[in-house]
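Presented below, as structure tokens, is a lone chain in the form predicted alone.
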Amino acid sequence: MTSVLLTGASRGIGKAIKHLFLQRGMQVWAPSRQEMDLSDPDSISRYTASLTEGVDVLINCAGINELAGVEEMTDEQIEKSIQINLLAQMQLIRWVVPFMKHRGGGKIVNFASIWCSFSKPRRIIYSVAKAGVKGLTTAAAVELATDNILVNAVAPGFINTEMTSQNNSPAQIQALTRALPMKRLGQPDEVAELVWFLISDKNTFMTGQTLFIDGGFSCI
């Protein structure tokens, strides 16, 4: 059986990937903040050392987006936003590595975003860290080519969840889904099924991409 460690599963896009996964077959490992607080180094180490034989898939989806302008931001939110959205996804690769290395491959799938390519105002901190993990899923993708190791990550743009409803009112998100080319925000389902995509058997050579998945936003 496939084994799976998936971070953010308790809500939106996380939770679809969570359910489509143990639906097909996979056992997922999906801990709780409690279990793993990515916003702690050390809770990072504590859990992944309990997971002593490795996963064979590294879904990296949990994120935070907290707005703030240049002037405004905090040390604190800054340092809050980069270990979580972009550093805790570099721990967890290092750590897993070494297990798809002996067992002769693996997938990592990095969530990135719109906005690591596109931006808009207050959402500073949050580009710069899903540009990072662009920039993370290019490098690891050449670094672990030749041990098998595909790395892509998925770029989502305004999709029914939470965290967009947090950070855009009714009338955004109505302007919003006026100016998509697809006229509709998109299901977190519709993401799931591009992750299990670039996990699954058939996904054979794409690797260091990052993949827009946004109803045509950046097209226009």
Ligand SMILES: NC(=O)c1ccc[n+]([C@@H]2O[C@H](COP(=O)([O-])OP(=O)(O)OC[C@H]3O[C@@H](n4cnc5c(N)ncnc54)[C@H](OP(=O)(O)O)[C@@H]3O)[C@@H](O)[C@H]2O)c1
Contents of the next structure:
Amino acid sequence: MTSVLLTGASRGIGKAIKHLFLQRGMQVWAPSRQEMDLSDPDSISRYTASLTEGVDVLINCAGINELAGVEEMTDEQIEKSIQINLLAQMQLIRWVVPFMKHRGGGKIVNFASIWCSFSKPRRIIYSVAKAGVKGLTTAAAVELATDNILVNAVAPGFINTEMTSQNNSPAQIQALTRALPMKRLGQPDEVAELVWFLISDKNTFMTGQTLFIDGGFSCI
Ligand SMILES: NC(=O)c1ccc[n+]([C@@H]2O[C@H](COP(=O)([O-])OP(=O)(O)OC[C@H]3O[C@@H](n4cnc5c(N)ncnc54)[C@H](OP(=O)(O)O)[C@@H]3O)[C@@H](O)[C@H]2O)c1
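Given the form predicted alone above, I would also like to look at the protein as it appears in the form predicted together with this ligand.
Up next: the whole complex, starting with the chain shown before.
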């Protein structure tokens, strides 16, 4: 049975991934924030030490997007966001790679965002972190390719989760929906299906990519 470590599964996109993967017969380790707090590297080390056999697949889905402008962002906000959105992904990759090498390969999917390539006011910290995820994905894919470890990132657009409703008023969501080529928000299970393809046996040659799943947002 394929084993998966999935972060951010308590709600939103991660929850949809967990549901789909369990339906399709995967063994899913989906620690809550209480079990593995990604803002704390020691908590990450403690939790991963309990997975003594490693996993076949790592999905770095958890993320936060606390809005702050260029002149208002605090060091605390910057450090917290970079730790949860970027460094935790690096720390989990560093942990899982020896196991994957030992098993003869593996799959890693990181979560970036459309804001890794685009941005809007008060997204500076998030854009920096998610651009880092894109770089991390490219670099890890290149270094790990000969070990048969495929590393890709998913960059969602506006998906119907708490993150979107927290950071955009109903009027803003209505306006941005009207502006999207597909005229609707994405659903978490649509993103889960893309992640499924990336970690499935069907994906044998795609690595190092950051894939936009955004209803056409990045095309206009
Ligand atoms: N929704 C979108 O439109 C959108 C767009 C672009 C990119 N993304 C990215 O897609 C991923 C999933 O987003 P989402 O919309 O599903 O987010 P969400 O609904 O806000 O859920 C975030 C998840 O991350 C977990 N998390 C946050 N801080 C954590 C911490 N310190 N330790 C452990 N877990 C923590 C949350 O756990 P708790 O329940 O404990 O808080 C929750 O499970 C994120 O990386 C996000 O940046 C989302």
